[in-house]
Each structure stands twice: as structure tokens, then as C-alpha cells.
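Next up: a single chain in C-alpha cells, the form predicted alone.
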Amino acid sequence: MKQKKNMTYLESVHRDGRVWGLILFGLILSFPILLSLIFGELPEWGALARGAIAVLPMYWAVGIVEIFTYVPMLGAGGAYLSFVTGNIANLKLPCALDAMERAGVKANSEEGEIISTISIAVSSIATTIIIILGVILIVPLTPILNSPVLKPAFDQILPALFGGLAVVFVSKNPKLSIAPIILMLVLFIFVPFLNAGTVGIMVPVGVLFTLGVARILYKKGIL
């Protein structure tokens, strides 16, 4: 989209982000609607309403928390693109943080906005290409991917990714890192239902907890 005269970079980001967000919203809804029209079938509205009432409140809460959590870390452009493409906690957030760290910029700066957006865009393109290749090669590669020899390596991909990022950020401020590390260890060890599938929920919880701890330590003059 062409940038209007006198429009700042951030204003153009918000304009384009809203427009493409609405376009994606329409595309997502169009799929089930088109399927219903093509096959002449409609969902059972009572069951759909019961399922939505049971599930949607959790997603509303997580969605609101994620906005306040991820936007300061990713910047406006990176946040719009991440929420459109998905997989923020496992892929887009580590990629953007690492790119900004290497470039020596902050997310709340214009340079950080640009670096974050570019890194997330490249990550999304790379992910799409890998998915396409995976779909094409899934049959010949299945015996290799299911090999017991490779299973331990695949199980450690995410821990290795976040472990590498943790070393960088923990080393910058070890005093601040102690409390959230202890909290997450206690929760994942003693709360049975927490597992890899709840990472998307626990990341915002950890961020908010860390912000609270950071404020307390700052007030006490420890930071």
C-alpha cells in the first residue's frame, strides 16, 4: 500500500496492519462458510454455541494478555505480522528477539520496529517454504523422521532454542531472572496439566510476573 504524504512509519504500520488483519479475518471465516454453501450442510447451532461458550472465554483472556505482552517485545509491525501468521511463542518471538539483539536495537525504536518486522516476515516465508517441502516429501521422509535414533534430537529442538535465548538474556541481568525461573520450575514440576501445549499461556504469565518482580526490585534499589 502506498504511504500517504506526511504519514509517519508507525501510522502506516497501524493502517496497513488493521486492513490486512480484517482481510485475514474475512478469509478465515470464508472457509467454513464456503464449505457449508458447497455441501449444503450447516453446523448444529446448539452444539456450536455450547462449545464456543466453553472455549472462547479462555481465548479472549489469553488474546488480551498476549497483546499487552507481545507488542512491547515485538513492536507494532512485528506484532501485527505475528498475530496474522501465528506461532508467536515458539517461533516468531525468539526470531525477532534474536534479530534485534544482534542488531543492537530496541523494540520501541523505529530501527527495532523495522528489524522485528523483517525478521518475522522472513521467518514466516521460511516456515511456509518448509511446510510446502514437508507436504511434498512427507511420504519418503516418514521412515527417517520416525527413526528412534532421531527422536531424542527432535524432542530437544524447542528446549535448545529457548535455552540459547535464555543464556543471552539471563546473563544480562541475572538478579531479575531468578524469580521467573523459580516460578516456572515450580509450576511445571508441581502442576500436572502444564506441559508443552500450555507455553502460549505461560509466556504472558511469566512476562507479567517478571514485570512485577522487576518493579519491586527497582523500588528496593536492587536493580
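Positions refer to the first chain, counted from 1. Just so we're clear, the structure is a prediction, and the values are computed from it rather than from any experiment. Under this definition, the rigid core comprises the largest set of C-alpha atoms superposing within 1.5 Å between the forms. Compared with the form predicted in complex with its partner chain:
Once the rigid core is used as the reference frame, the Cα position of F154 differs between the two forms by 2 Å or more. Core-superposed comparison between the two forms: the Cα of V65 travels 2 Å or more. Relative to the superposed rigid core, the position of the CA of K175 differs between the two forms by less than 2 Å.
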The other form holds:
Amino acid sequence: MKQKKNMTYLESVHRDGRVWGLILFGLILSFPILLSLIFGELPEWGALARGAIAVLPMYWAVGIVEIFTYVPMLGAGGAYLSFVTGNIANLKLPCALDAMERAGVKANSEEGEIISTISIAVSSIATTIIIILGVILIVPLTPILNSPVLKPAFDQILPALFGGLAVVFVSKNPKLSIAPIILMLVLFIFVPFLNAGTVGIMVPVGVLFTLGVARILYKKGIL
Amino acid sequence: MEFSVNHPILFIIVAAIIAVVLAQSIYFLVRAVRRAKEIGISRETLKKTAVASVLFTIAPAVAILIGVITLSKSLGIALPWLRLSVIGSLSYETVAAGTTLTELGKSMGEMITDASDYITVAWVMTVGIIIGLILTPLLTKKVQSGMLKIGSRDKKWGEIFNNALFLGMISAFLGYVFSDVLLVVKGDFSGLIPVCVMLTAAVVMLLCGLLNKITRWRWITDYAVPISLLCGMAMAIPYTAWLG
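I've shown you the form predicted alone. Could you give me the structure of the form predicted in complex with its partner chain?
Zooming out: every chain and molecule, the one shown earlier first.
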């Protein structure tokens, strides 16, 4: 997939991203189909339908909202990779944000697009290799990784991750940070439904609210 | 063919799919590095980006591996390996697998022995996450073009818009850190653990900035976020012993 002379880098990223996306869509869908062919069995249709009805509405709704929320932050290359390799909010996006911040590039510039893509690609490769090593060494590793001593450390990855990132972004945008942080603190503290399982739904809420606040502050000349 | 959740053929199929996913990452990495050189991004910046990204990834990737181990009790290793390497997240996959197993009259932690049950679980886990793969090729260009238009119309607003996106996400996760603090009223202090961990990571981040100013050691700021992440995670162990 060579870059044509009249095609910009970004345009070629979109073209290649679509081609890779379609290939992977086919491959991932082929997994359960191949299982049926190999083992000569069909799924339990009733359980499949009931399971799908139970999880699909929620996960498809979240999936659609995630596209509009995360694509603008990830950049084109980063988005095509992240929506295949997953773990966006807890790994890929923070990793890309940190990389762009460190390199001093803006997310909506070509430099930002490139640094974000490199960071997410390296993170995806590293994750895949770590999981492959883990799968090969699963027998000796299981007692270590499941040890009660280490469990609290892995349970608290998100607070540890966002503690550091918050310092970077809040200190750069103190005026814009106040309202969304207060809103989210109040909501999460006082609404029992909001917890680790529902934080994904609150990301677009936080993003839309912050955009609204940013627009008002910008129009008033405060930002 | 006789079915087993750890049948070698499952590993072969999963390894083949993961190899393609890996190839996609390598392809985009090579393209981005080439373009970076063309537009004059320094070798040093690229190297630091790659090294910091690896450091940043280790702890969350090990957490994902723990997810594979957790799900392997019901589903064997191959399916969780695929689902958590491609798109999936532990919370979603646990719910999708758990719901389907319940519908099949089984429970999480009980090893699947029947091919039909296994295929049913694999289908539900696959269709649940497939939406991102359908929509990304269709919508990414449109969403990106919209972003670029905002930036080209008003450069300052474009930058504020980007910062607002990041802050919106970060504020949601900061809120989540405080979601269980009210348990303190009932005498349960475990809700303070994430708050203490978050504050520790934030203080370490501030200290890194301060150390950089005093010593001029640039590497401290280069790796400040991974350092603060690991310090926060390490301190979660004594905090949990103390408050949990």
C-alpha cells in the first residue's frame, strides 16, 4: 500500500486504516465460524440470542459514543490501531497523551498525528508481546500474578494512571479544569450508579460538558 | 474433532489473528516513523516516544494478562488471549462471557467442556465488540476532518477544543476515583484507597517536575508519567493493608 504522489500522509493513513480494518473485521468474525466448521457444532441459538440481547444494547451504544469521543483525541492512525487493539481509556489514549505532551506537539497537527500513532503502535506491540510471553509462561506466572500481595497494585492502575496525567493537564488548563472536575466529583460521590463499571459512560458526558464550558469561557475571553 | 478449551487448533487460529494485528501495528509504526523523518522530527524525540511508551505499557499490560488468567478458568487460554489482545477489555469480556454462561446454565469459574457452549460464548463476545471495527473505517475520516476544520477556522479555539476533550476524559476518571468515599460514613475506609493512590501519583508527578527544575535531569520529565504510575501502584499495597 504505497503512498500515491498526490495523496497526503493523512489521506494514505485513512485509506490503509480502512483496508486493515476490513481485513481484521473479517478475521475476528471468522473465529466463531471456524470453530463451528472445525468441531462440527453450532451455537446454542437461544442462549446466543438471550446473551446478545443482554449485552449488545449497552456495548453497541458505548461503542458508537466511543468513536465520537476518542477518535478526535487519538488521531487517525492512533484510532485505526486503538479500535482494533482495545484498552483505549486505560492504556492507549493516556500513553498517546503523555507522548504528545512530552514531545511538545499539538494533537491536531501532523506532528501530533505521527507521535500519537508511534506511541499507540509501540504500546500495542508491547502489550501483544507481554501477553504472548504471559500465555507461554502462564503456569509459573499465575501464582505470582494472582498473589494477594500484588493484587491491590493491579486493582489501582486507573487512579495511579490518572493521578499523574491530571497534574500535567490540569496545571496547563487550570481555568478550564475547575467546572468539569467539580461536576464529576459531585456525580461520582453522590450517584450510587456511578462506579468503575460505568466510568466509560461518563467520559462522553465529561467531554461534552467540558466543551460547553470551554466555549463559554472562550467567548467571554477568559481562556 | 474432539473439543477442549485448550485444543492446539484454537491456539493456532488465535496466534494467526494476533499475528495480523501485530502486523498492522508494525505497518503503521514504520509509516509514521518514515513520515516523521520526512518532516524533520528528531531521532531523539522518536526514540524517547518509543521507550516511554513501552515503560508506560508494562504495568497495564500485566493487568490485562491477569484478565486472561481470570477468564481462562472458564474459557481456557486461547479465547481470552484473543479477546483481550484484540479490542476487548476485562470488564466487558467478563460480563459478556458471564451472561452467556448463565444463559447456558453454567457459571464463571466452571470450565466449559462442550463445543457448542464454547462457540455460543465466542459469538456473544465477538458481536458485542464488533461495532468498533465496523464504525472505525466508516467514521474516522469524517470525525477527523471535522476536527481539522475546527482547527483551521480558528486556531486558538482548535487548541482549546482539544484540551477540553482531554480534560473531559480526565475529569471523568478523577470522579471515578472518589466514587466510594462515602463508605467512610459507614466506617468502611476502603473507598479512600483509590484517592490515596491518585494523590500519591500526583505528588510523585509534581516531585518529578521539581527535581527536573533543580537537577536539569531531562529524563525525569521524559518518564514522569510511567514513574508516577508505578509509584502509585506500589503504594496501593500498603494503603490497602492499612485502609482495606
